[in-house]
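The data below hold one chain only, encoded as C-alpha cells and taken in the form predicted on its own.
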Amino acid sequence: MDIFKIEKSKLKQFLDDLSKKYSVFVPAKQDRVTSFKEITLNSQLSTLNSYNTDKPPKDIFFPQTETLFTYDENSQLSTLNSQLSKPIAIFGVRPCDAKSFTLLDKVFDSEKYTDTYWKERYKDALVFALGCNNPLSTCFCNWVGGGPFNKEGADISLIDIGEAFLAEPCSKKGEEVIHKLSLQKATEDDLKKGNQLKNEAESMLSKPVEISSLKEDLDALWNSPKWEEIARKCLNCAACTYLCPTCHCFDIQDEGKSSKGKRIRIWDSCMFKLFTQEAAGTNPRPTGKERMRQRIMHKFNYLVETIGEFGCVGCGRCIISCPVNLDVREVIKEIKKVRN
C-alpha cells in the first residue's frame, strides 16, 4: 500500500474533515490526567507529542460506567442506539492500545458470546495508531509480540517525522478513508526518516524475556508458595487493573426508585476482596495471594486458553501506577525462575 503524509499545519483541517463522518477522539489533558476525549472546536492536540495516555482508550468502546437500559413496571427501553450518532475514529492511539482493541474484541465478540454494546461501537471504528518514537523504560510491548510501531489493530499507522505524520493504511477501511481525504504521498526522504525513527525506537526497548512457555510455567505453579511472596507488598488498590487496556471485568447493578430504574455496568477488579465474595459470606479468594494469582493467571494463562493470546500488551501502565513498585516484568521473571 502507498504511504501518505499528513502535515501538522493541516492536522486540524484533516480532523475536521474526518469529523464529518466520524466522532473523532484524540488525546487530551484534563486535571493533569491524559485520556482520549471527543474532539471539539477548542480541543488541544499537544498531547500527541507526549507519551502514552494515563488512562487507556478502552473506555471509548467499553465505558467505565454505562447505562445498559432503563425500565419501568410496564416496559424496557434500550439506550444503546441513542449513544451512537456516528461511527468512532480514534486518532493518536499508541500501538499497544490498538492491539488491546483486538484482544478485547475476541473477548466481547466471539462464537460463544457477543456483547452488543461493545460490538455496536467497535465494528465500524477507525483506528489511527501513532508509533512510539521514544518508548519509556517501563514499556515491554516486545515481550508480548508487539513493538513501538506494531500495526495490529490499526486501520492507519502513523509515524511522527517532525513536521508531518506518515500515514500508512493497514486495512481496507483505512485505505478507503485515506484516499477519500486526498492526501499527499510521502517522499523517499520521508520514508527514510520514518525507517530511521523505527530503528532507533526499537533499540531503546530492553531485551525481552522468553515467555512462550509462560502458560505451562503457570500451570505448574498453582500451589506454589511463590504467590504469597509475590503478593506480600501488594495493596490490592486495583490501579493496575483499572489502568490496564485489556482488563475487562465488570459488575452490573440496578439503580432506581419505585417502579422506575436503570441497569448500569461498571468496571470491577479481581484485586478487590468483594469481587468474589458470595452472598453467604464465603470468598474463594480470601487473601491477596489468591487475588494476585488470579490476575497473573488470567493475563498469561486463562486467556491463552480462551483466545490464544496473552492478555497483556506491554504498555507498562501497571508498572508506572503501582504505589509500591510491583513490576509485572519482575513477577514474570520470578515465575520463570521457579520452573527453571
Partner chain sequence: MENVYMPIPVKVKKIMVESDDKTLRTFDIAFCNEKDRFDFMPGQFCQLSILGKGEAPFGIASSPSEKDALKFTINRVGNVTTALHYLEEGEVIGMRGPLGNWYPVDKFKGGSVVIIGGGFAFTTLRALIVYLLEHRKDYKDITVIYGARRPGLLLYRDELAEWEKRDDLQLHLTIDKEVPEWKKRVGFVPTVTKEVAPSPKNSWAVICGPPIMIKYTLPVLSELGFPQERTYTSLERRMKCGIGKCGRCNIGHKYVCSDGPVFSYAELQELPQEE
Given for the second form:
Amino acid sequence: MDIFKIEKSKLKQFLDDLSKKYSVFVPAKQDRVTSFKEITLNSQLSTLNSYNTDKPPKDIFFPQTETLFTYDENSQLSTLNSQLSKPIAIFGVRPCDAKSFTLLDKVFDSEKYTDTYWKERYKDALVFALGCNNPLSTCFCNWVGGGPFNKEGADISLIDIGEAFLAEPCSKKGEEVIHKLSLQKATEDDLKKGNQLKNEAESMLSKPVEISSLKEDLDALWNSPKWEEIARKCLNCAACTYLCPTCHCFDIQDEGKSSKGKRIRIWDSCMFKLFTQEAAGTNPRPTGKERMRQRIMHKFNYLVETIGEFGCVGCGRCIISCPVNLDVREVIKEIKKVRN
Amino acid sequence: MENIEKQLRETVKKLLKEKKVDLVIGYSKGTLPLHSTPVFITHEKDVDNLIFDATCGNNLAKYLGKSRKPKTKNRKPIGIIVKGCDGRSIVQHIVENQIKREEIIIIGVPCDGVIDTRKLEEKVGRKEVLKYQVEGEKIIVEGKDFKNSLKKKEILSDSCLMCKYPNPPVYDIFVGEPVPVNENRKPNTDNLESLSPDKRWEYFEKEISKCIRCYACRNACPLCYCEECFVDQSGPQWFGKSPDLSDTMIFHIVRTLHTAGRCVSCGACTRACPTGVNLAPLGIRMEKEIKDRFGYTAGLDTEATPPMADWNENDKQEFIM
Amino acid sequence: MENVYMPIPVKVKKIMVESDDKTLRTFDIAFCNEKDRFDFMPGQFCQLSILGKGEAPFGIASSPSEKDALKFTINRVGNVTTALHYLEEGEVIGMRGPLGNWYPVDKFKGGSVVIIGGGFAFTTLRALIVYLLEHRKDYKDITVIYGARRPGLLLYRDELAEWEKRDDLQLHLTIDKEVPEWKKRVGFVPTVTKEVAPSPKNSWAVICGPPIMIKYTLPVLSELGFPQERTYTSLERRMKCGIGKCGRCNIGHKYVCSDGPVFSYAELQELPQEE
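Please could you give me the other form, the form predicted in complex with its partner chain, since above is the form predicted on its own?
Once more the chain from above appears, this time first in line as the rest of the complex follows.
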C-alpha cells in the first residue's frame, strides 16, 4: 500500500480541506485541560505535538450527556439531529484511543442490539491515528496487545517525522479517502525515518508484563480477600472510569416536567454505590471491594468473554488521574501474584 | 526529611511491636514521580515502605469516616500519620462524633507544604517529569529532554501557602521538629475578592466548566462522609446528573456550604481533581467567613461546638428581614 | 436503523389493586398504534416509562395470546413505580420491549413442569402458566406451588380460584401463618414443595420469589432429584438500558437484561456468586 506525506506547513490547509466534507476534531487545550474539539478557524494545532489528551476522545461518539429524545405536552417524542450533517473525522488521535473505538463499537453495535446514537456517528467516521514518538512512563499499550504505532481502529495511520506526517491508509475507507486528497508520496528516506522513530518509541516503553492468562487468573480470584486489599485506598470516585477511553457505562434520566423535557443518557460509573442500588434497597455491590472487582473484572475478564479482548488499551489515563495513585498496572501484578 | 522518615518508621515499628495498634495508615512511595500513595501497614516488615515528604498530599483522615474506617481485629486504636491539616480534619471528625479520640493514635508530622502537580505543569509545560530531587528550598525536576530547577514554593498547593497550622493541633506522638508557625498567614482570597462580582462569577464558571462530575473532590474530602450525598439522592432528586454548568455549579456551591465551619482548607479536593478545577478558593473563603462571623476555626479543639451546630444570641442575623 | 431507546405509546386500559395493602397494582396496557404491536414469550420484560419520571423494567404478566392488553403487576417502591401507581385509566405512557429472554417452553415440551412462586414475584409465572395451559397438550403434569405471607398478598386471586377448579393443573396455595379465613395450606414454600413436587423424571422446575424462599427451596428441588440444568429462575437487577449497553445489571459476563432474565441454575453456577 502506498504511503503518503502531509507537510506540516500545509497542515492547516489540509485540515481546512478535510473540514469541507467532515466535522474535523483535533486535540485542543482549553483552560489547562486537553481534549478533542471540533476544529475552528482559531484552532491551535500545537497540542498535536504534546502527549495524549487528558480526556479521551470517546465523547466525540459517546458524549457525556446525550439527549435520547425530547418530548412535548402532547407526548410527542422527537430525536434531535439523528442524521449528522457531516461525518466525523478525528485527526491526531493516538493508537490506543483509536483502538478504543473498535472496542466500544463491539459493545454498542453488538449482535443483539445496535445503539443508534453511537452508530450514526461512528459508522462513517474517519480516524487519523498519530503514532507516539514519545510514549509516557504511564503508557502500557504494549501490555494489552497495542503499541505506539498500532493501526487498529485507524483508517489512516500517521507518523510525525518532523517536517511532515507520513500517512498510511489502513482501511478501505482510509484508502478511498487518501487518494482523493492529492497528497504526495513519501520518499524512501521518509519511510526510513518513520521506521526509526517507530523502533525508538517501542524501545522506550517498559517491558510488558505478560498477561495472556489474566482472564483465567481473575476467574480464580473471585472470592479472594485480595480485592479488599486492592480496593482499600480507592476513594470510589469516577476519575478513572470517566477518563477511560473504553468505559461505556451510562445512566438514563428524564430531565424536565411531564409536559416538556428530555430523556438523556449520562456517563455513569461502576465505582459509585448508586450504580447498582435497587429501588427496594438491596445492592449487589454494596462496598468498594465489590465495585473495584467489577471494574477490573469487566475490563480484564468479562469483555474477554464477550468480545474476545481486554477492555483496556493501556493509555494510562486512569493512572495519571487517580487521586490516590491506585495504579492499574500494580493491580494487575498483584492479581498475577496471587495465582502464581 | 530523610531523618523524619527514619524516625517515623521507628515510631510505627514500635507501636506495632508493642501491639498498641495493629494498623497504621500512612503514605508510601507512589508509582509516579511526585506522587505518594496511601498505605495501610499491619506488619512490622512493611514499615520501611512509609515515607513522608512534600508529595504526601492526600488527607488520610478520609479513611476514618464511618463507612471506610477499617475494622481492626481487637478494636485496637488505629495509628494514623497526619500533617497539620489532616490533624485538623481528625479533630473535626471527633467534634462531629465520627470517631472517638481513644480510637486513634495520632502520629503527627511537621509539614511545610505539599506539591500541587498542576502547578508543576504550569511551570515546566506539558512535559512528563520522570525524576525529581528536593534540595533545600529547591526542587529539581527532570524529564526526557529537560531539567528544571524550581523554587519549591512555586509548586506548593495554594492551601499550603496560606497554612497557619503546619503541625497537627492534637497528637499522641510527634515525629520530628514542629515547623515554625507563620503568624502572618491566613486564609486569603483577596485576588478574587478584588474582582467585580461579574468577573468573579466568570472565574468560577470557567473553573467549574471543567468539572466532569467524577466526584474525586468530594470523595477525597475527609469531611464528605455522608452516607448518601445530596447530589446523589434520587427521592427526590435535587440535581440533574449531567455536567451541565448550572447543575455542576450548584453542586460545588452546596458542597462548600455543607463544609462551612468544618473545612480546614487542606486542598485535597483541588489536588484530587483530574481536570484541575481550582476549588480551594471556595473553601478558603468559607473558612474566612466562619472565622469573621463566629470567631471559629475548624479542627483545633476536640471539645468545641461547631458554629453550624450552635446558636448564640450574638450571632449576626442581618439576613433575617 | 431502529432506535432501541424510543418508547412506543401505550394506553393504560385498566388498573386493578392487587394486594390488600395496596402496594401492588396490576395494569392492563394496550398498544395505541396497531403497527407497534409485538410478539413476545413468557418471561420477557418491558421498560415502562412516564415522561419526566423515567423508566423501569417490569416482567410481562400476560401470555402472548392475551391480545387485548399486556399485563404488568407493579410494586410501589421507587420514583417510577410511585408515578405509575398514580396513573389513571386512559392515560398514555411509554413502553420499550419486549426485552430479554424467556422461559424455555419449547424445551419443556413433552415434560412435566413444576412452577414455584413466592410473593409478588409471580408475575411472569402467571404468563408462563397461562401459556402452558393454552398449549396444554404439549406438556404432561403442571404443578403450581404459590406462597405468600398472607392471603391478601397472593396475586391474581380470581384466576387462582379458577385454576383450582381445573383438573389439568395442580395448584397448591400456601401462606406463612394461619389466619381465620384461610382454609388451605399453611407453611413455607420449601416444605410444600417437598410434599407435592412431582417426580423429577422428565420434569422441569421454574422458581421465582424472594431470595430467602429461593435459598431454601433450591436444596429441596435438588434433593428431589431436579438437576440444575432443568431448574430455571428469573432474576432482577437495577437496569437502565435493558439491552446490555449501560453496564450495570451484569452477573459476571452475563447481562441480566439481555442474556437473561431467565437463567437455569446450571448457568448461574458458571457465573460468579455476587451477593
